[in-house]
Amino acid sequence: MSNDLVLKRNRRRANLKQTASVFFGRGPIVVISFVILLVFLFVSIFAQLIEPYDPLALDYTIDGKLQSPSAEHPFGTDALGRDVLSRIISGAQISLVTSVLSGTLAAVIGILIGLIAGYFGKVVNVVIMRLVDMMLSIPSLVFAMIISFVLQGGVLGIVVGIGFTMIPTYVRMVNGQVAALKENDYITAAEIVGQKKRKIILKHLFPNCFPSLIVLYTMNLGSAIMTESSLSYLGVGINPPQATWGGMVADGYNCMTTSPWLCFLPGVCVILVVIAFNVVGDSLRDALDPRLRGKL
């Protein structure tokens, strides 16, 4: 192995160690948040294997409905006799799928539009940014609710609705960074030697925006989970009887005085995951871009 390859490998290892040191160097809250996300990811991927009961199985008997937490049902049962723990696990999978898909949809469309607006500027930039301002003028929850209602709910409606509400965040970030980056000498040199605009955008501009985009994507996952839970709570999200955290909170609200755990437990799951995503995203920002130091 040549000395150059050894040096590159050592440099990569040193960079990874430094990144990890900065990422986990903000105290135990980052470690706890990171562990929460790992547990959440594990539960979401292997939901069907670890669910103690069928989350859709009903038990209309008097003894089956509204059972308190016990050894048989650790989180109790709901008003239809369904196991709450199994439904929380199933809801975790739905939250992960919808947040990842909606975040990816928003990232692909938003980054592409932001690159075009930032690089070409002038009239193109003005038109695109005014459209983005129009989208931002509508509350994100209302915007997602309208799109989800038009698409009749379900996973598709949730993904498209939440995804479109997050597009402006990517457009504004990428547009601002590209507008600054294109003034650098290496971009001017690439244009002088006749490189195609597509190549300049994808080879020179996009990679320099990537670290910030990773952070934004991570933090938007938490927002997507919160929005999905809110839509399900309002009845325009995932169609029942599929378990969702927001839907479980809405169903448990009617039994708040007699069985408070029905809305308390899924609500705690939403809070923990959203906070964990934001803490990890904030720490990731510090680790990938030391110029942007965030504080908890």
The other form holds:
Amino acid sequence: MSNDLVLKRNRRRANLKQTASVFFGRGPIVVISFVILLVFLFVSIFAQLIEPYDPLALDYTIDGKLQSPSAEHPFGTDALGRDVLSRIISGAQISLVTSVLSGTLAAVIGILIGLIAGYFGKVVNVVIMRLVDMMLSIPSLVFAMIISFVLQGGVLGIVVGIGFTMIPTYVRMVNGQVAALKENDYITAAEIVGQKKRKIILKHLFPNCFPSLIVLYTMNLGSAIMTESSLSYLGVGINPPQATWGGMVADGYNCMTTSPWLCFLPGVCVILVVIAFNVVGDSLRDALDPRLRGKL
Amino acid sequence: MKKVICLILALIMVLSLAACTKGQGGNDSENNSSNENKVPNEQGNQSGQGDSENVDDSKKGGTLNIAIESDCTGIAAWTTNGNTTDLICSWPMLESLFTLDSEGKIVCHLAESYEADPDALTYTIKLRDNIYFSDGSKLNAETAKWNLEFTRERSKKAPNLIGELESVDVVDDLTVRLNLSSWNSCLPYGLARECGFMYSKESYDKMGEAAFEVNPVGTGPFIQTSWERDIKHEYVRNDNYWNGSVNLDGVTISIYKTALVAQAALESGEIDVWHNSDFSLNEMMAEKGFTIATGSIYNTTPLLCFNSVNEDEPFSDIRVRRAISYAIDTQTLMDTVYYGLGRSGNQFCVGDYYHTDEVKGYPYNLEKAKELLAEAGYPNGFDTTLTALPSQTAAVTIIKDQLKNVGINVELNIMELSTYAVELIGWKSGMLYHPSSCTPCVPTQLASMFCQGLSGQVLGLTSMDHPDSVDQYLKACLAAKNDEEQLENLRLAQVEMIDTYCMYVPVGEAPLVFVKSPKLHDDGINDACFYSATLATAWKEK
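Could you please show the structure of the form predicted together with its partner chain, as a counterpart to the form predicted alone just displayed?
First the chain shown before, then all remaining chains and molecules of the complex.
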């Protein structure tokens, strides 16, 4: 191995170490949030393996319904005798799937449009940005609800609905970054040597937007989980009997005085995961952008 | 001399008192001689006015606060849909010609008596002589004719409930004759709810339609003073109520959209009555001492319906429909969804009067279900969909779970009301779970749903088979000239619908629930059914 390669690898390792030390150095909240997200990811990915019961299995017997938390059912059972812990685990999977898919959908479309708007500028920029402004003028939850309703709910409806509401955030960010980046000398140089526009956009501009996009993507995952839970709470989301955190809160709401765990526990899960995504996203931004370093 | 004068005065007083007492007794005996004109109230007076002195003062005063989930669609003849909240908001101020007793049979209310003549296709209704609207005008035959004709023309429910009414003749000052196009033995049932409400023509003419629409004038014990849509209705006592004095000062009907808030309001004493649609809370409220009024006549009859018209659907095969009927444990379903307040059933019916024991039905039997499915060519079941409203999620989740036992994989399709309303008429494939309401007059209800040639918002209009024999028996049932004939035709129709054609799975019957404060008495709310209440006699413990 040449010395250059070893040096490069060492430099990369050192950078990674520095970024990690900045990331975790912001305080214990970041570490806790990071652990929450790791648990969330683990639970979502291995849901089927760790669910103590089938989340859809009913137990209509009087003894089976609305059981308080116990050793047998640590989070109790709901009005149809289903194990709440198993349903929360199953709901985590739905939350992860919808948030990742909708976030990715929004990122792919939003980044592409943002790169075009930012690089070409002028009329293209004006048209795209005014359309984005129009999209932003519609409350995101209402927008997602309409799209989801048109697509008759389900995972596809939710993913497309939430994804569309997040597109403007990517367009705006990428457009702003590209508008600044394209004034750099290396872009002018690339244009002078006759590089194709597609190559300039994808090879020079897009990679330079990446750090900010990672942060935005992470934070949007939290928003997507929140929106999915809200849609499911309103009954526009995933069809029952599939467990979703928002749907579980809605189902348990009226039993708040008799069986508070039914809405409290999935509600707490939503809060923890959304906060964790925001804190981690915030810390990532600080770690990747030295100008914003601070402590939580 | 003074002693003589004193004696004479004392004698006059005694005689006056005796005369007064005799007068009251005379009225009572007069009323009692009629078979159907008793409208008792808490004070026991029949004609009412002038008896307020006898009323226990401790029962006087206070406001009755009722909570409902959503506001009514309307209370005027041409705006009401006759749904639960419409009828609740009508309780304080509107009364109908007939009402229902605890068994669900027709009894006269504003009418004194009625005569049915099936051969001449007429009903002759005699009105009470002492009925006054809250604006002081009298209810006479002319006003009744105006009301009935107006309702026939404008009421949304008229085609279903009094569709056969052709014209109304005034026979004398207190008698009207209803001329029908064809005989309908259930017509008085239609006149026991919104189609039988009597409104003041005088006020209608004076106020104009727009003002009358939101502030109609009836014969009830209260007068509406304000209506803030989606917030509350306020009513004050009608001091000239024709059926005796009224205990309460007023009534307020407020909208509590959230069950939890309504529950807290009831517990704190802010409201006295709550129309609760969340059955999971009833047991807890009963334990806390509140009264759970379910009524003797239930209101909801959930049905699992099949698309039997589409030849490509497995449901076009009667063996599949029967298999599904056998595979559903209706008792468990009703017990779970209605927390022990529902009753399972094998036919579309509420109450005992119209119930027939001749329907065999499909008692829960998984083996039989599997056998029938195998015979129909589905030994391993099949995939299908089940459409329902969000409020029915628990019920359809249980059905999905039970059908899994015979290999049928059901995908739930939960729809919002607006989409569901369209789907209800003609869902393209699979099944539909419909929490149908049912009037105590079961023949009217069945005929309005399963006869041929219907139009409008009819369940399964283009998705379900409407066999000739069912149509024939239901029409004969409505046209029956006596009770025996009516019951016999209904029996035949029920047997055809369930045993012969298995048109749907009748899951059972469920009540409307009103949770009432233990301090409220003699209100009559949901004693028999929710059509009317005796708010004139209601009183609250101080």
